[in-house]
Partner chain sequence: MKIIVSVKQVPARDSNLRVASGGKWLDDSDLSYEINEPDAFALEEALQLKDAQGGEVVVVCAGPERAGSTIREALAKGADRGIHLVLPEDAVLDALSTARLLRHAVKNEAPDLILTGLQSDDLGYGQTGVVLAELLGYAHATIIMQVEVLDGALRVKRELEDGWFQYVTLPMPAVLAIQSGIKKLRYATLMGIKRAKMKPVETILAASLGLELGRAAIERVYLPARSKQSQILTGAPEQVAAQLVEKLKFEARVL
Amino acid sequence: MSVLVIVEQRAGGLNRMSLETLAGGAKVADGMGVALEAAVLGHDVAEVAETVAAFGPAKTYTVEHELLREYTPDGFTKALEQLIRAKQPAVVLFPHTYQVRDFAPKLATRFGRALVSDAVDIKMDGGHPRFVRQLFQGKLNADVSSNAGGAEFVSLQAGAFRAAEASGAKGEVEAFRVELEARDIRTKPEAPFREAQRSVDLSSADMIVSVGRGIKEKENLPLVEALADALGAELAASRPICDNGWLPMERQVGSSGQTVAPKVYFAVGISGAIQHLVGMKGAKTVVAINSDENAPIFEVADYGIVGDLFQVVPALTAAIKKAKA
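Coordinates for the sequence given above, by itself, in the form predicted on its own:
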């Protein structure tokens, strides 16, 4: 028995969300007392499998075939079905990517199961995982678990876990042979889906200063912009700021905006509604500035300042500029 993470790669490049999923898989494997394993699909993927092996799995399977050179839902589904039937994992985890959304429900159905999609957290209950999904735009959380037996199929939302870090030792890499024929592939591979290009990619930012409704008026935004400039950070916002048109929608962080995982995240005047928290929970360090000492943002903050942002932010900006001078 094991927890199997399906790693996504493209042209030998490892998807960052796969590293986050490996971290989630490690939590489940530890809680269940079973091994963490991974699988890499494609053609000529030995090198990327060696990379994956350094991030925690006891064993990484290379699932290679000429018909897996390009992604097709038929090819990936049939190949993974063979691997899962052979290895019998207790849980199969995926990063919640566009590719996974395409084939994972089909794969789960092969085993008479439904895919638990876009989980934002994992709870362990007596050695059994419960997967947290959000409903109604994040207004409600639902804990989903199964006692039906057999593998559970789950995809994890981007930013749900901090990306796994390479460990000192590498796990074993093992080739798994699959049987595929050209007639199994009913679709013609086309160019992979790409999101519309954003002028601002907050997901790659190392430092973010995010502003909420505590800023009160659009005319006060330069106060926070000055802090972002002093830090060399990207400027972001919670939904109310973008809904009001004070900042473009592409700068929104949250369940209906971008999901980010910076090294440092400043939450300025943000109360910490769950819809916002799911978008920034992957941040390594959270600094919160809010006048309400009971604001939910302080529950996830590493450093908190209870005070008037109109006093705190200018003082902080001045101190940063002085330190950099």
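Everything numeric here is computed off the predicted structure, so don't read it as measured data. Numbering follows the first chain given and starts at 1. Take the two forms, find the largest set of C-alpha atoms that superpose within 1.5 Å, and that set is the rigid core. First, how it differs from the form predicted in complex with the partner chain.
Core-aligned CA deviation for G12 between the two forms: less than 2 Å.
Superposition of the core reveals a Cα shift of 2 Å or more for W246 between the two forms. Core-superposed comparison between the two forms: CA of I305 displaced by 2 Å or more.
What about the form predicted in complex with the partner chain, after the form predicted on its own?
Below: the lone chain, stripped of partners and molecules.
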């Protein structure tokens, strides 16, 4: 019995969320009184495994194969299925990355289990883990627990745990051999690429005014533009605004956009889904303006105004102009 953390690496670099997942794994392993183990998949991962071994797991498995050089859902699922059948862990934990979202549900299905996806916390209760998930884009939380037999599959959201720190003791590294054939793999990935260089770098902005769905129509954007101008702030947005083409994608803040850390961040009409919060939680001061007092954005706001942004924002723009005059 063990808690097995599947860490993620790309070209030999360890994904940062993997260290958070190791911290979550340590909590579950301690609570259950079992060993913490980890696994790294890829083609040449011995060095990453040595790094991982210093962050808590008693044992780190290297799962290496030519066919795991590039990520494919077929290859990763088949390799991990073999490891999990051999090692029989009680809990398998993943960082909730885009890659994990692509294969972990498939892997869990092989074991007849539903993945507990995107957990934001773990509570231990008498040696039994209970996972906290968000519902309705963060408006509600749910405690989820399973008492079905066999391995439990869980992915952890970014920021759910503080990253594990290197411990003095270094765990063992052990190779686990997997059998894969080229015909197992149906998808052919091409090399990842970036679109043309971003012309807007929000990551270095001191002040950001960010707008969300609450603005209702593209025609209303000048309202927040005026606020941004008055402050000398960069204009940004949550995903739906960019999906609608109201602002360019390069102004999007969140897990699929830019990560920002301004001195002050104005969230205007943004409810605060976790995908948005992970992109702006580095802000020093957060101001939220939203008509829904239960909007999750208020959980991370220093100053909140519950009200109609169509009244509050013009008043705020005027007050800032006056203060600066």
